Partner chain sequence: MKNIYRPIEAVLEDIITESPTIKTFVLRPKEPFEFRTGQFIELTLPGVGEAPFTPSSDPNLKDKIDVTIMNVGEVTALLHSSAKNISLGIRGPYGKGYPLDKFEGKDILIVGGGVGLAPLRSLLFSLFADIDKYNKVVLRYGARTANDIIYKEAIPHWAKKKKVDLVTTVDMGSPEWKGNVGLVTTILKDLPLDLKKAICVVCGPPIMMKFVTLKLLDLGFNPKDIYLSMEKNMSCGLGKCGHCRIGSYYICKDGPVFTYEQLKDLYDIWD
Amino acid sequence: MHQIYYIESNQLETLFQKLKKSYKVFSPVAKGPNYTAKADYSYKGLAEGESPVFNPYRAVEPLKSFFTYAQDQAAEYFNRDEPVLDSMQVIVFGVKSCDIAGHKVQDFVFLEGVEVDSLYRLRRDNTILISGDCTDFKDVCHCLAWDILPHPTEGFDLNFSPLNDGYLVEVGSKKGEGLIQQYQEYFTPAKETQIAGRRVKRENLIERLKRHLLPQKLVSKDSVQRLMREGYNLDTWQQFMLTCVECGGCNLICNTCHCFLLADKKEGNINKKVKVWDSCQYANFTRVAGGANPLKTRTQRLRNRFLKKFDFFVDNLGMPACCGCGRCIEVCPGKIDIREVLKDVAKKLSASK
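In the form predicted alone, the chain whose sequence appeared above, alone:
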């Protein structure tokens, strides 16, 4: 078991004021002027005097937005100067289990391929992830469907679990242990009774989430690759594409989607090659210079999105490229629900037998 400590809430605020002297600290904040029980949370860089907020569920932005920006400069033409890379030390507070699980896909793409993305590597090395247990969930959350618990078990540097007037703090990496050692005056070793209290809170939330998901009758993680292969020619894809407006929101808000476009951009006298987030739902996503486009129709592109998530990544990473965060469901103006698409495939395949 990882080392676990305890910190009181008032000490946490003092700790973060000190951390802000060495790190750019991001924390979720409730969006909108009127706080509600189911408010959306959005990441914000904490200014002097501002304290971190413990969010009950994941933020609006995916974790990938800290490592691959919507637009990044890849190169400058006709400039012999070495590019200045951003080496800012960052702490991201309030990351949830779904994002950490889904971020394995980003690491796979940008760190484990033929070439390592040096800018991604730099940002990864300079970032400390302080995650937190979910204490509630949104209606669209379905992490358990993919065997992802609402509290992280790996992939974090420190993890916070609220308990009484403070937090249990679990160490998940050398970076996390380094922070504990540097600021050890704020932490005390956790007691067995405190760890037992955390276990009860976690089990209660899992039971609540199970009761929320059970009536939805979601497809199982183990069946999803078979569904994609056997359901290739079903009319599911035509049916759900009818409301797709090709906005790409499902891809851009997804913590596992990672496709990008290399484009040219001129700023003054400087010509740049920029890397921008791309979407497989865009009409020109696969159009090549000669004009050919293997994913010419919306039906093909919608199916491609599901094949990539639930066939390609099961083959290549051993897991679906979905973490059950439900962001794509919330953002879609066409009301396309990833859960309902999968259920429709399962239903039609079952009826055909």
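Switching forms now, from the form predicted alone to the form predicted in complex with its partner chain, please provide the structure.
Chain alone follows, minus partners and molecules.
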């Protein structure tokens, strides 16, 4: 069991003013005044005097955007004076459980395997993740379908759960513990009754989310790999491709998608390698010289996205590369809904049995 503390809201205000002196602090802020529908939250670097907002659900931007940028300088070369890798100390406040769970994919890709991506490593080391329980959800949220709870249980440095006039603060790592030690005057050990209060709030939200998801009859985590393998030749891919405009939004906004392209450019006398996010929905993603392209059609490319998420990653990481955040559903101008695609495969397979 992790250490749990309590902090009052006004104390948190003061703490953040202090933290802002040593860290660049990012927190979600509501996007625009929105009284009728649920607001969207977007990360913002907090300025002097600004306080963090506790967001009820995930932000628009995926967590990956703090570790790999849409466009990044990967290296300078043949340059003796290449600047040493540098990265600021960052605190990201208001990360949600889906992002924490999905981020395992990014860590797997950039920190493990043949070699480590040193810039990613540096940014990871210099970032403190302060997550928070979800107190509400978006229509598209479906973390529970992948056995991810709407509050994180691991992978965070500190986790905040709003309770009465303050927050329960759970320590998830040495970094988190260090922060508590450094600012111990703001924290008191949590009482049993407070922890019980957190449990009730968590259970209530899970119940609400279940009631939201149950009628949707989503496919289960254990079935997706089989669906991909047996559903390879179904017309699902063709059908759902029809409205795809190849914008790549689903990949770019996805917290688990990691593909990128290395490009070269010259600035003055300096040669640079640039790393840009890429999308397997783009027509040229796998094109090779002479024009051959294993993912020629949109049908193949749409299927590729699912195979990568639900077959490749299940084999290589032991989990599907989807955390149910629903960002791809919101972003898609063609209204392609990942949940519906999976359900369609399941339906057609069971009908053919």
